[in-house]
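The chain that follows stands alone, in the form predicted alone, written as structure tokens.
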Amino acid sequence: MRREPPRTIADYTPLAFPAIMLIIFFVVPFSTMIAVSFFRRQQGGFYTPDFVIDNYGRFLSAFFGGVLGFSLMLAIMVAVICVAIAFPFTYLLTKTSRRVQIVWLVCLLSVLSLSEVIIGFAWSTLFSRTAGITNLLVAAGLMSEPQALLPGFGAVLTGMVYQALPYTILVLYPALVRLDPTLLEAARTLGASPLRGFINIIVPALRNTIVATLIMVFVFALGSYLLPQILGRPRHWTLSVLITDQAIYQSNMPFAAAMAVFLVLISLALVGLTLLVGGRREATA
């Protein structure tokens, strides 16, 4: 079927409500945040309307560069680990019966219903010394005494991977469930092992999907706020935590707004890259 282009103003009516919502809940707040990012901070936590670039000039400091570098590194690691775990798991899930798939999908949706606070405190309990998983290792004779596994980078990474993994699986599932099963069968017929067929056939066939999923999980992890605070030390805080610290505790709203603008621009650029990858995938399909 051929899609007819809009010809009259009435044809654009269905777009009116989404456009109004976008303007009210994104354009107006984002524009206000951009304006505040150029304001001048006064003593006592106040700020006055002005046009100064000092707030953006602080991006060149070593402290901000360290926080930004750590945030990007952590988000990249979370994205890579999630896709590395979710892709083979989702592929094997699509090979099971429909009933098994439904059970797993319901379990994943139940995990998504948990808030970041619940996930953070649940992992803090599991990593604690008194009631953590190291007590099981002591009972098994693998450790002499229980130890606390937090706060630390490993605890932050584990919690963020746990939070993002269900999203990753649910994004990969539609593409893998629609994959032509004869591709792997043809590879097996030509003498390829299941593992080699998976790596050489399945992975390249879904290359664009994998890239789009990596970008999506990266954007999701980049905005993590509570888990780095609950499971990590101050040096493990991400850019989102620093924005809140500057806005609430340091009363430096202009600098917090400048960092928020920077974070939103990074997220929008990555979302645009995801749409570009998806557009190329549809064009080559």
Contents of the next structure:
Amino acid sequence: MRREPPRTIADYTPLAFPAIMLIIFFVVPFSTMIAVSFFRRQQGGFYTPDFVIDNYGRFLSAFFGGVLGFSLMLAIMVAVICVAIAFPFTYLLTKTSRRVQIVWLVCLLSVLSLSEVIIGFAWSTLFSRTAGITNLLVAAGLMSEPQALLPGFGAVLTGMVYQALPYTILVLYPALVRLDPTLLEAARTLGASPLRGFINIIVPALRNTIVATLIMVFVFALGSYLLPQILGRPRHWTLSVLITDQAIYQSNMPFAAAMAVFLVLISLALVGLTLLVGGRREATA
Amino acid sequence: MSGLHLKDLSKRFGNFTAVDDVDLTVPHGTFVCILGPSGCGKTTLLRMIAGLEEPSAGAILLDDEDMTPVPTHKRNLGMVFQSLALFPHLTVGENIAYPLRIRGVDKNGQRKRVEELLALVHLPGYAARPVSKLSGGQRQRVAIARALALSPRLFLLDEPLSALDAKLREAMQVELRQLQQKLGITTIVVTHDQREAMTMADLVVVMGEGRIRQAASPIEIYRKPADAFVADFIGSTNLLEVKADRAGRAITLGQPIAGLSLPKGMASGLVSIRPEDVHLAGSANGAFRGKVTFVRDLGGTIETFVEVGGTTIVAVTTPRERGDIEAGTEVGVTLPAESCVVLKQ
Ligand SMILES: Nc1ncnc2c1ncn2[C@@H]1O[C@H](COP(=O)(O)OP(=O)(O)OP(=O)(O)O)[C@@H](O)[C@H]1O
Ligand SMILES: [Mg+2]
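Moving on from the form predicted alone, please list the structure of the form predicted in complex with the partner chain.
Below, the chain from earlier opens the complete complex, with every other chain and molecule after it.
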């Protein structure tokens, strides 16, 4: 489709609405946050305009470095696990009848309506010693006595994967539905077993979709701050937890803002790196 | 016996029978065209042979070996899909090498075979191109080369040429036929273009509503169609209702066709006669008298529409063998008995 390039100011009017929305809901708050991150904190909860970089200097410590590393590692793990589960699942889902697909998608959408708090407490019950799933294992004779599976890293990971999985499936679904079903059939006629064809034809053919989904889940998981607190120990707390803690309980807005800005920059850098690596591989292929 | 044998093969989708009791023997090295109108079950039949669809009944034998329970990837066949199904993330060379890679052929062997196959389909030096940068005809050739990479026992193609323009299609038909003869591989092509089938096939299988209507050589299908469906589907034809008189002579349009009689016990039926077999005589001295209603001069051939007793008969002639016949003139129409095929109604 060819269009005339815009000539007058009036030609740009369709852009006005999205531009205003973007400014009000993104540019203004984010700029405010950047500004606040350089302000000086007042004892007693407030801050005064200033230009200090102490707030950034403060987390150049081993403690914050460790938390940042853990947060990124957790988000990456959640992203990888989610895609690893959701991709084959969604692929198989697209092979079922329309009716089955609709039922599954409706169920997944209803999981999305659960808040992080509900998911957190539901899993904390499921992982508890008194009422948890280990009781079922004991009843089945697989375990001698019930155990508490939380707090712990496994519990945090499970909760976050559970929370992100429906998003992952819903993002992958359109791409997989549109995929030419004869690709796998062709691989099969060429001597590949269905599993082999899936791994070396379907997965690489959708590499861009997979990378985009990984990034989405990664960013989504990075923002999770309730589940690590409900299901984990303090050493499983992510940077998001610390930001909330600083902003709300310690009333240290400038420091919270500085951490938030830093987190955004780091995640942007990681996303950029992923795209760069992906793009380079594309170019050589 | 060596070759492919389909034994009473059926496929039902719920209550709907897509392929109905197909029985067919294809000798080794034969080029078969499956021909039929849309929705008659051609693709379903091909997919059953490939193992992509499980038969509801019947068996598929290849060189006397029962293939029915063998999964697709162990059947060693080459298939070209209507969508071609080239792997979008791989280059031309990688696409063709994919089946070799699966068999564990080493890199050198792969490269040599790819070169060989690309030469075979007249695309030498294309190995490093991405498939997205190819034209329709080139993609076609890559799909063919990929399907042939493992020297399959059976070569299956589902409407391989339907996406190409008319000129390229005709060229590819000839090319495909020559390729098949060179390799001597048993080949089954699905098409709904009867010209394509006539050009390429040793054996034409005409299907209608899931059943085989006739399986024979192209010329036999054309000259001796088994029923009205086949006669009508293959080329254009004049179909006339006939009745037997007491002596068994064939009566049509109120008058006998000279020298033609219906088989014993057949009271009525249809006569099929090809337009190029109908003779016209300028002065009305033929067996039938009719009036020319329309003349279509195509340069190389002339189609003349003659109305005889309310029925239109089409005659095709070359300009040389035909006198000056214009719309509105009275002509004599001769239907030579040796060109008439009597069909059951
Ligand atoms: N998976 C399926 N489920 C239900 N019906 C099907 C299925 N596959 C094919 N059919 C039906 O079987 C019939 C034959 O289909 P098929 O694709 O074999 O036709 P075809 O001869 O290849 O037609 P075309 O020339 O249009 O490709 C069609 O009526 C189709 O609707
Ligand atoms: Mg078809």
